[in-house]
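Shown next as structure tokens: one chain only, the form predicted alone.
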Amino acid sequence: MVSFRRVFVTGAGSGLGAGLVGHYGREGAHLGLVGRREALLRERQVECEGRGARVEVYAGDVADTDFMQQSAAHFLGAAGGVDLVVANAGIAIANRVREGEVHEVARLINVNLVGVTNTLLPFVPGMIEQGRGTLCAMSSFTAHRGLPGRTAYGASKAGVTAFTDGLRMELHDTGVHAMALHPGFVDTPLTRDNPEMIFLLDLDHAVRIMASAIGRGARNHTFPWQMNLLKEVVKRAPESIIRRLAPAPRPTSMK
């Protein structure tokens, strides 16, 4: 398993991002934490520094390309390089397709997909120069098949998976690895208003699974195992079955 000391994480204030920060934020680590809510980032900073890690905090929006480029450049200078970048920041929105809502969809695509490219690409030249590194993006089970009620969210996550697949092949001879994680339902603020969460994982269990997949250099890892099996069914099922079995649309937006 690879040891990651210099780690940059977006969406680091809560949920999966905070869980990964807690996992990697140990003695000798140097972390870069990105999120919109500085107070939460400072809480993570105090926790990690209490365990002997160094922490840089970048409060801002992953959809802001200039901000992300500046944050990446600062972290590379402060840490002397980077071993792992996790593009985790994401939002979910209420399903309002039939009402023709476009503004929330545009915002979702900008955060969930453009935010990933903004996060990963600034680190590519430095990783190539050092001859190693892992670029990891948070996709979703919904990337495997378009689902009613998750139209925009699933599209954004399918884009994330396609991007990391292509990036991995572009970087195949550089020592740099690109991958995507595809979680099912994990008990985080992003999922707590969902009434139909099957095979629900607690955060600590999910973090152990993700860290293991990152450490062994997985390409695309869907978890838990039940969702990994279910994805094969979902990809092949006729639309009439998908329409009946898809989870209820999200009632609220989570940003």
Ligand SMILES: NC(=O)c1ccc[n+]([C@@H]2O[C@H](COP(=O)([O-])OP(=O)(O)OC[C@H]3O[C@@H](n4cnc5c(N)ncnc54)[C@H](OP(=O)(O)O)[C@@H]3O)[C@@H](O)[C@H]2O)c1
Given for the second form:
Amino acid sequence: MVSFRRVFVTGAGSGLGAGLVGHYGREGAHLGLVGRREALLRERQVECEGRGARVEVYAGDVADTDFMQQSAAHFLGAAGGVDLVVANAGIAIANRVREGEVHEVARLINVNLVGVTNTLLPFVPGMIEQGRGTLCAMSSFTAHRGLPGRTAYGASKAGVTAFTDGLRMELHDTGVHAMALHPGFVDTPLTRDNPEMIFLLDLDHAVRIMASAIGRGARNHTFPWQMNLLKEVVKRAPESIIRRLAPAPRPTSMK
Ligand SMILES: NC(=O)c1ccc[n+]([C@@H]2O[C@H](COP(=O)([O-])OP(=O)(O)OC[C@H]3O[C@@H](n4cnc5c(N)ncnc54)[C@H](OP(=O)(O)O)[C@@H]3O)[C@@H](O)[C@H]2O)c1
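Beyond the form predicted alone, can we have the form predicted together with the ligand?
Zooming out: every chain and molecule, the one shown earlier first.
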């Protein structure tokens, strides 16, 4: 297992991001935390500094390209480099395609996909120079197949996976590894209002699985294992079956 001493995480205030920050914080890493709610990031900072980690906080929006470039540059200066970047920040809506709603979808794509490119790319030159590093993005089970009611969310996550797949191949001779994690359902604020979850994982279990996949340099890791098996069925099933088994969830708006 590789050890990650300098770790930059977006969406670090809650859920999966906070879980990963806790994990690497316990190992004494120098952490960079990104999110819009500064108060949440400061809570994570206090917890991690209490365990001996050093922490930089960047309160802002991952869809803001200049803000993300500046945050990356500051973190590289403060930590003297970076070993692991986790582009985790994301939002979910069940979009209203029948109404032709377009603004929330544009925002979702900006946060979930442009937010990932904004997070990972500023670190690429420095990682190439040091000859190592891991670029990890949070995709989703829904990246494997377009699903009713998750049209835009699934498209954003399929884009994330295509991006990290391409990045890994482009960087294959540099020592820099790019990968994506594909969670099924994990108990976090994002999923709290979703009544239709299967094989639900608690956060600690999900963090152990993610840290293990990152540490061994997985390429695309779908979890838990039941969802990894299910993805093969979902990828091949005819649309008529998908429509019946994955009915469109009630439309929700973004927070
Ligand atoms: N939980 C699941 O079952 C599941 C399944 C598949 C994929 N995922 C993915 O996992 C990632 C984390 O989700 P989660 O479940 O941990 O939910 P969460 O607790 O809602 O975490 C999302 C985090 O992203 C931050 N964020 C959202 N929009 C942002 C923006 N524009 N700029 C900066 N930060 C932003 C949020 O903080 P602020 O609001 O303070 O910015 C929040 O801390 C997401 O990409 C999600 O799509 C989750």
